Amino acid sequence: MDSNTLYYSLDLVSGSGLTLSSEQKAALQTSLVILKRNNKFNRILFWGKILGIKGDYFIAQGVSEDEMTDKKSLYSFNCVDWHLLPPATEAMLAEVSAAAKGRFVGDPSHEYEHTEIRRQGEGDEAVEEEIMIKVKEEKRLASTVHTIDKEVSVVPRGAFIKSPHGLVQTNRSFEGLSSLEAGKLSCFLHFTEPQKLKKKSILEMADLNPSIDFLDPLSEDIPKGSWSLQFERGSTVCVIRSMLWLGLTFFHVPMTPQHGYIYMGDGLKNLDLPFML
């Protein structure tokens, strides 16, 4: 959610129990402005909070020219001092998935250890070796933020446009979805590189507008039922909650450009989802 409308946005998602203390809100209001200026970001977003055993991580994201790819994530413990997270790579994601288990500790220097047995050589000369994999929690934090963004970040249809050069930017003419459109999951899109769009036939692509329909809609997610869409505050706010990453809440005020999402949870994926449906 945009730092410029932080108080208003947090108020809209407070029905889910996602809230911050007055001290944390005041600290974020000032520190995010300084962070934006010092790093020369076009926009600064408050991403959310990941709960740890010893301490909680507050996450912010700075956006540069391209809204989808030019993002940098930062974390803080006190909402004042911010530290840059390393960019998530395929190798880092593989290491984290193998080694990191259980809840976050709340210490970026904490190391998760995992032992792997690998066979080297062939036939009778094959030797089994034990390899110790160590992963710092800072890497796990970067991987978790990247994965949540990739799997469950949400935007309304039309809120962003793609230029002919492939640059994704905020659509300044976006005035919000109608109340009827806001009740359909097909009008909300994953804000990440599309996976299913490339597999669509020419006939299916004929009805799409390439400048705004360049993302995958939530209605095509598998399994069905991994999203909960509700209207709150007398049907004036559309709220979507993810069942896959419990704690992620998206809001949109119909007929206005106001929208955003926030994650407040333990950073663990809900692997029981298929048995809950």
Contents of the next structure:
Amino acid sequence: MDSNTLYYSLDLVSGSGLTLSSEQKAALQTSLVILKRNNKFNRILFWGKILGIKGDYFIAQGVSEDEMTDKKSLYSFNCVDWHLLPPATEAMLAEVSAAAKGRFVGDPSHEYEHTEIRRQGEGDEAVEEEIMIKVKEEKRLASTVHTIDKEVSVVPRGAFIKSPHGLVQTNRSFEGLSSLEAGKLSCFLHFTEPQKLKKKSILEMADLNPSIDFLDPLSEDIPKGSWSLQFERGSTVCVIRSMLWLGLTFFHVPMTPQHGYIYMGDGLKNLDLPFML
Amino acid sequence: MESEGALNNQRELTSICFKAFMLKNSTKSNLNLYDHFARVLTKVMDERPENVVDVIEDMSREVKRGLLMDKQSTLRDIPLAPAAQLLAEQQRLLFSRGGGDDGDQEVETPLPNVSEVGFFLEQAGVGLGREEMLRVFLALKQLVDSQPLARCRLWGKILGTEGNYLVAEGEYRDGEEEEGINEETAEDAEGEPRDDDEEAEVVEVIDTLPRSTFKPPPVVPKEDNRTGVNKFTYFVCREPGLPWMRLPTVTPTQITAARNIRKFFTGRLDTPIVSYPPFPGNEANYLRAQIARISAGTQVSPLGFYQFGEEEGEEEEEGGRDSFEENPDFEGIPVPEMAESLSTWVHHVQHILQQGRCVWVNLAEKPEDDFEEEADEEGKEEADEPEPEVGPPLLTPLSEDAEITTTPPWSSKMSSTLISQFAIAVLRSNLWPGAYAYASGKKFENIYFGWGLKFAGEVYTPTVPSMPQREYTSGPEITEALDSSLEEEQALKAALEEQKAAQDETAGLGGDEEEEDDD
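Switching from the form predicted alone: structure of the form predicted in complex with the partner chain?
Next comes the full complex, and the chain you just saw is listed first.
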């Protein structure tokens, strides 16, 4: 969520139970401004909090020109000193998924070890090699943040437009969804490269506006029911929670341009989802 | 001069024509271009936005949309979503003072100090936001006014897919409890043989249908109200302001079933739980079972806050102590100590045994009416005596808690490192994510905000369905026999006639008769 609106948006997502203490909020408001100026970001967002066993990580993201691809993530323990996270590559994602299991420890230099026995050669000449994969928690953090953004980041339809040059930018004339639209999951889109959009038939694409509808809507996610849409606070805020990554909360106040999402949880994907619905 | 005048006239004529053209109303929307441009330019003049030329199309569309909406609103009011309105009305009641409040200041109120709890929780980074917490506490006050409770406490909030539950824990005053709820019991497998008997009678079959030899394991009896798992009564509501509903008491079968399934809550108390192994009850029962498990696992207090009563001189062998009282001499443990070591915290809710109860019950004791079975099993009873299940006694420190694979069961920290003199100690459970406890001097509180699920450490594997039963035991009654063919029957008939003839001839001899069996 945008750091400018942090102080009131945090109340809107607190329905999940986790919030920030007043000390942390105050520290964030100061340090995010400094961070924005030092790194020359266009906008800076407070992404959320990942709970570890010994300590918690606070994550912030800075956005430059293109809202979708030009993102840099930073982490901190006390909301004052921030460190840059390495950008997540395919190789890093593969390493992390093989080696890192269980909860986050809370120490960025902690190493997860995983030994794999690989056979090289064929038949009788097979030689077994024990390959040890070591992954630092920092890399695990970077790939978790990247994966969560890729899988469950949410924006309302119309909030971002794609310019003819391909740049994704905020839509300044976005006035919010109406209360009726805010009750439908199809009006909310994943904020990442679309996967299902190109497979749509021309008939379906006829109703879409290419500058707004360049993302996948939430209603097409499998399994159905992996999103929970509710109106909270006396039906003034529309809150969407993900069941796949427990802890991701998106809020939108209908008829206003206020929207944002935050992740506050332990950073583990809920693989039991199909059994739980 | 004339030509100029004529030119001007022509220009004027053209411009008047063009203006007339612009004033022509569109057939579709009854607007005309002239008025529309006038409105758009007025808007630009009033608002003076940045980079107007980039956003002019959007502004034009806004103006058009604005016109249409105005026309609609003169015909009928745009209704506020009815759900929102109902909720707002009900929440308004929260803010009105009930009658008879004047005398309340002297009577001890069962509510805790609400704003203080909210404040401490906020320091710990947990909570619903200030206004929502206030609404929740007003709703608690409403509950206390409507039910005769001796004590009441906010237990927490459980999230669901379509709605959430706010849970309050209460203890009725002595003698005030009502048994209002009909608890539905699950249908046992014992229903089946009975049905078969009825069918058999109706059809009048000579062979009775085989009786099933399946005896379901004896049902563990439920604990009484105010003891063990059912010590407190729980109330839930969807949003503060909506009526509170009382949850039924929990049975041990429900607890053991809840341990084997993993399901999200939906937010409606009457949803059936479709799962394997089948859960005996609906969502209200499942919710109550999870609340019982969470309370047993995560309700903690500082060491020394509670102590055992002085009446029992010796430790009892069965069950252990299950009652405690507040220690009036409790001095409070310094916060840094509480945040560092887990042995300064103790559980104050009884552990739930494998059986699903807090106090173990011996199921091997048969009731006194089945004399036949007793005679058979006398020899077996001593051998099969199940071992009593023992759990950790009440008020054990948290350092004795077991780890889940490699994760420690609790994480603790101070709420603030900058102002550590006034910080509080915060404890977070890793076994039940969402359970928190804080302590500061003599004050402490437990709360739960989460989905109501346990952290298993590994991926959930559902129980495999049981193996299908073997076929019915084969015996002579049901083994198939081949029907004899025509030749064989004729041969048998011929053989019998021969024998009969032989018999008649040798009537007095009384030879052996051989009977040939057909197999």
